[in-house]
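One chain comes next, on its own, written out as structure tokens in the form predicted on its own.
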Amino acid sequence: MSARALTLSTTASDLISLTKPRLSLLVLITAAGGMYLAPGPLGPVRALVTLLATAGTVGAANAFNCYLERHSDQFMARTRNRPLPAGRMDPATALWFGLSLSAVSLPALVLGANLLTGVLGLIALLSYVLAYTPLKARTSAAMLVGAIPGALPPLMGWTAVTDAVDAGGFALFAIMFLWQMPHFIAIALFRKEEYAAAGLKSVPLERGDESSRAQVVLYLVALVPMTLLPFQLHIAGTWYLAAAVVLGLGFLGLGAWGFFKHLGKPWARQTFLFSLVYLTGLFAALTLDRVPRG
């Protein structure tokens, strides 16, 4: 491979990494889930355009985030090798990449889905970049703000089909919103020193480990009954209900074990990993036991 080809390959790889592909994949899966669960038809072309535009919008938000956090990213092991903190990319390139993705993806959302979905995409982009990202260095409440764009993709998938924010779409939004709380508190617990070195606020740094473990339990207490809504709203059937109860009680039990036993980083890492298993299992059950619509 020539030096020029190698350089182009590295640049392309770095641009893709700005979009945080693993996070973007999770967003795409939840958006596709919302689209599949919503009542009504959506043609394959419109569905594909909507998903690609959603991916582009999320990728743009992540690129802007990498640009804004390029200095603090140097102090965290999981981020210091990103293109900007590692010095492999000019910050202006990342900024223009984010702007270009936004300029293409947001209009595509409107054209592929509808105006409502495009507006939700814009809200997700702006709240993530202009609210959540700068607030991370000021207050642990940034987690609540950041959970809004994180919870919007399944609602966007739903509105792409229904062109309305109704009870079903709200239920998916609420589940994703509440799920993020124990997920991100767990990360902040086992990466507490890295957050401190980067100058980022978190619940463990501001409130302490005991309060963090208590908040994990409280959010799980709110999450478990919320996951029953898809059954009550006739979005999914009894197999989903059983899966939601079993997964929810398992998640809540893990959280309570950590709280009552005053457990530390190993428990926090287990909670983080289980949160991923939990979300995967919940959406798999939703998809497999979807109630057919006439």
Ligand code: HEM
Second form
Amino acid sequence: MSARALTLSTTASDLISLTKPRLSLLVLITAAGGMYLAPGPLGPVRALVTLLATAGTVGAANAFNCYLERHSDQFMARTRNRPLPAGRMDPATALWFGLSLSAVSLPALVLGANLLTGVLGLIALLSYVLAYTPLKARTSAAMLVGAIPGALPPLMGWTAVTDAVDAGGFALFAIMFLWQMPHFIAIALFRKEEYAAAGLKSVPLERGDESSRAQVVLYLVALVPMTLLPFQLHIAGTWYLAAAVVLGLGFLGLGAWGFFKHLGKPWARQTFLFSLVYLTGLFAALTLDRVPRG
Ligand code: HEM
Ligand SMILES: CC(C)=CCC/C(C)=C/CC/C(C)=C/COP(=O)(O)OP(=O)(O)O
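Could you please show the structure of the form predicted in complex with the ligand, as a counterpart to the form predicted on its own just displayed?
The complete assembly is shown below, putting the previous chain first.
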């Protein structure tokens, strides 16, 4: 491969890595889930444009986040090889990439879906980049702020169809909001020293491991009943209910086991990994056992 071709492919893969593709993929799955579960028609072209526009907005948010954290990312093993902390990319390139992506994606959201969905996408983008990201170095409560943009994609998928924030869309938002707490507290437990080295706050660093494990359990106690809402709202059927109960009790059991046994990093990593299995399973059950409406 010529030197020029090699440079182009490195730049392309670096631009893709700015969007945090694996995290963004699951975010998009939740957005697609919200779109599929919402009552009413949405043509395939509008659905595709909406999903692509959502992907672009999420990618822009992550690119801006990488730009703003290019210094602190140097101090975590997990992030130090990202294009900016590793010095492979000019920070201005990441900034322009984020600006270009959002300049195309936000109008496409309005055109593909509707104004409400575009506004929710703008709120998610701004809250993630201008609120959550700067707060990470100031308080562990940043997690609660970051969970708002993290929970908006399924609601955006829903409003793309209904053009309204109603009970079903809100239920998906609430499930996503609560799910992010054990997801991240577990990460912050097994990466505690790295977050300290990067000067970033977290529940374990501010409240200690015991309190963090307790918070994992408390958020799971709130999450499990919340996942029953889609059944009660006739969005999904009894098979979903069974899956939500089994997955939820499994997640809660894992959390309780770690709390009562005062378990450390291996348990925390298992809890993080299970959080991904749990969310994927929950959205799979929602879509497979959707109650067709509208
Ligand atoms: C407050 C909100 C959130 C925070 C603070 C957060 C934080 C993180 C961090 C730090 C990692 C890297 C973990 C590691 O490799 O050690 C991660 C991984 C991941 N997160 Fe989250 N996350 C949040 C919300 C979400 C949401 C909303 C989704 C998707 C719906 C998500 C999906 C994922 C996935 C799929 C991974 C694995 C990515 C990979 O292996 O590269 N996260 N998260
Ligand atoms: C439509 C739209 C814009 C939605 C936003 C979707 C989104 C980016 C969700 C992620 C939520 C989140 C707080 C991730 C962790 O970021 P982090 O900065 O803690 O992760 P890092 O440490 O790996 O950089």
